[in-house]
Each structure stands twice: as C-alpha cells, then as structure tokens.
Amino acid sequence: MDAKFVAKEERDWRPAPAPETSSLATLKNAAKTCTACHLFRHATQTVFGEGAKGAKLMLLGEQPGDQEDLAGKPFVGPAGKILDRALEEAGIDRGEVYVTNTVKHFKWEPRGKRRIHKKPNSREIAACRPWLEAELRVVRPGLLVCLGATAAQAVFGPTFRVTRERGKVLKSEIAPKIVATVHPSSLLRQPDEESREREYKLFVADLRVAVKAL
C-alpha cells in the first residue's frame, strides 16, 4: 500500500458517533458500524466491551488482538488467559466485571501470513474516546483498572508512566478511582520464566489493590 495513502488514511478521523443512551446493547449495536477512523477497513469487526451494566469494576485494555478480532470479544486470546488466571488469584470474578478496550478495532500489520499487533496512535484513540466515555457513563464502575500504557495515557494524558504509578489508587474526572498496571500481554514478552513469574505476581498484587480499594 502506498505510504502517502496510508498517512492520509491515518489522518482522516472524527469522534465516534456514540448515542446518548442508558443501554449497553444499544451502544454495542451502534459501534458495529463505526467508521470514525480508518481501522474499521482492515478489521474483521468491532470488538466492543463485555460485561454487566452496574459492574463495580471496569478493566480497560489497549485494543483487541488477532483472536479478539475474529471472535468479536475482548481478552479471549493468550493475554486474556493470563488475565483470567490473575483475576481469579486476586479474588475477582470476571463474570462480575466489565472488560473493554481503548480502541475497538484491531490495528495490525502483515508479517508473512500473520497479523501482528500495531500500537494505535493518538488520532485513533481520540476517535474511539466517545465509546469509552459512553461505556463509563452507562456502567458507572466504582473503579477503573487501566491495563497498560495506552489505556492509562488515554485517561491521564501522554506524560503518564505506568512504571511510576502502577498499583496506586488514583482518580480523574473519568472515574472516581483508578488503578494503573501493566497489560497482561507484557508478561508474554518477558525473556525467561523467572521474569514472567516475578512480573505476574506484581500484576496480581496490583489487581488486589483494586479489590481493596473497592
């Protein structure tokens, strides 16, 4: 694909047309046809949030991955399996939380026959922001957990550093209580088993902070 076309495509965005509603089903249905940024052109489908209205805890990731894009559900791939295990160890029932992503379409680049995750940029995040705000307005969680830098910076701004602030109970206009931690996919990228286990324990500890804060 021509580089100039790609650059123009990535500049072409607008805020998503999230409807004013108190229904998660209505939001999810509206998001299916979202064309606020170019990502919809290369994704299989919109991957909206999942969980109950009134959930006390909301988990916010970066974007759907390859398996999420195909299934239409958030956190069902390898990172989702780590998240499920960590939630259980922290005493959190995933069935009682709302799980979503900052960006609702899978952004990827080809590598052979594989689709490799590509980090969303500020325009794509801004285009998707109305969906997140609508989810927060309808679900009204008591605490938001930001999984990874993209999610945390979408809430606190680009200067926020998860490494400095992780595991603390914070607040912002978007949610009354917020805890930032790493994205579970980062555990998959650790160089060895010892590092994975160490980082996994820290991740569970951050989730336990969230439970205690609730």
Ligand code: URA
Given for the second form:
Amino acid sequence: MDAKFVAKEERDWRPAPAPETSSLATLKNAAKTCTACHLFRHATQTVFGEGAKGAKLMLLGEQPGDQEDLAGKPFVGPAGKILDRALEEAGIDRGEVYVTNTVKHFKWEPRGKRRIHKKPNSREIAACRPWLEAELRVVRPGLLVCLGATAAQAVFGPTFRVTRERGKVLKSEIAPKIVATVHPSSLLRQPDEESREREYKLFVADLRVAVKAL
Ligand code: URA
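Requested next: the structure of the form predicted together with uracil (URA) (the form predicted on its own having been shown above).
Once more the chain from above appears, this time first in line as the rest of the complex follows.
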C-alpha cells in the first residue's frame, strides 16, 4: 500500500459518535460500528467495557490486547489474569466492577505470525474518548482506577506521571475519585521473580487504597 495513503488514513479521525443514552447496551451496540479512527480496520471487533451500570468502581486500561480482540471482552488475556488475582487479593469482586479501556480497538503490528501490541497515540485516544465519557456518564462510578500511563494521561493529561502519583486518591472532573497505578502487563515484563513479586505487592497495595477510598 502507498505509504502516503496509510499516513493520511491514520491521521484522519473524528470524535466517536456516542449516542445520548442511559443504556450501556445501546452504547455497546453503537460502538460495534465505530470508525472514528483507523484502528477498526485491522481489529477483529470493538471491545467495549463490561460490567454493571451503577458499579462503584471502574477500572480503565489502555486498549484490548490480542486475546481481548478475539474474545470481544476486556482483560481476559495474560494481563487480565494478573489483574484478577490482584483484585481478589485486594478484596475486590471483579463481578461488581466495570472494566473498560481508553481505546476500544486493538492496535497492533505484525511480527512474524504474531500480532504485537502498539501503544495508541493521542489522535486514537481522542477519537475514542466519547465512549469513555459515555460509560462514565452511565455507570457513574464513585472511583476510577487508571491502569497504566495511557489511561492516567487520558484523564490527567500528558505530563501526568504514574510513578509519582500512584496509590494516591486524586480528583478530576470525570470521576469523584481517581487512583492511578501501573498497568498489570508491566508486572509481566519484570526481569526476575523478585521484582515481579515486589511490583505485584505494590500493585495490590494501590488497589487497596482504591477499596478504602470507596
Ligand atoms: N491491556 C489493556 O489495557 N486492556 C485489556 O483489555 C487487555 C490488556
């Protein structure tokens, strides 16, 4: 494909057409056909948030990964497994939480036969933002947990640093309370067992801060 054409296709975006509704099912259905940015072209499907309207806690990740893209559900792959374990340890029932992502389509590049995750850029995040705002409007969580820098920067802006602010109860216009922490996939990337265990404990501690603040 012509490189200039690809670049233009990737530059073109508009805010997602999230309908004014109080129904999560209506939102999810509308998001299925979202073409607000180019990411829909190479993703299997839109991975919308999952959970109940009125959930007190909302978890916000970055974007679906390979397994989430295939399953159509957020956090069901390796990062989701760690998240599930940590939630349980922090005393949080995943069934009572609303789980979603900043960007609803899987962004990837091929490496051999594998699809490798690519970080979403500011245009893709901006295009997807109306879905997140609509989810927040409908679910109305008392507390939002931002998992990783993409989620936290989508809320607080690009200068936000998770390393400095993690585990604190913060305020923002989009939710009454926010706690930022690392992304669970960062635990998978730790170089050895000792640092994995240490980082995992810090992650659980951040989730406990969220539970306490609820
Ligand atoms: N990483 C994310 O940020 N979200 C998912 O749903 C899966 C992996």
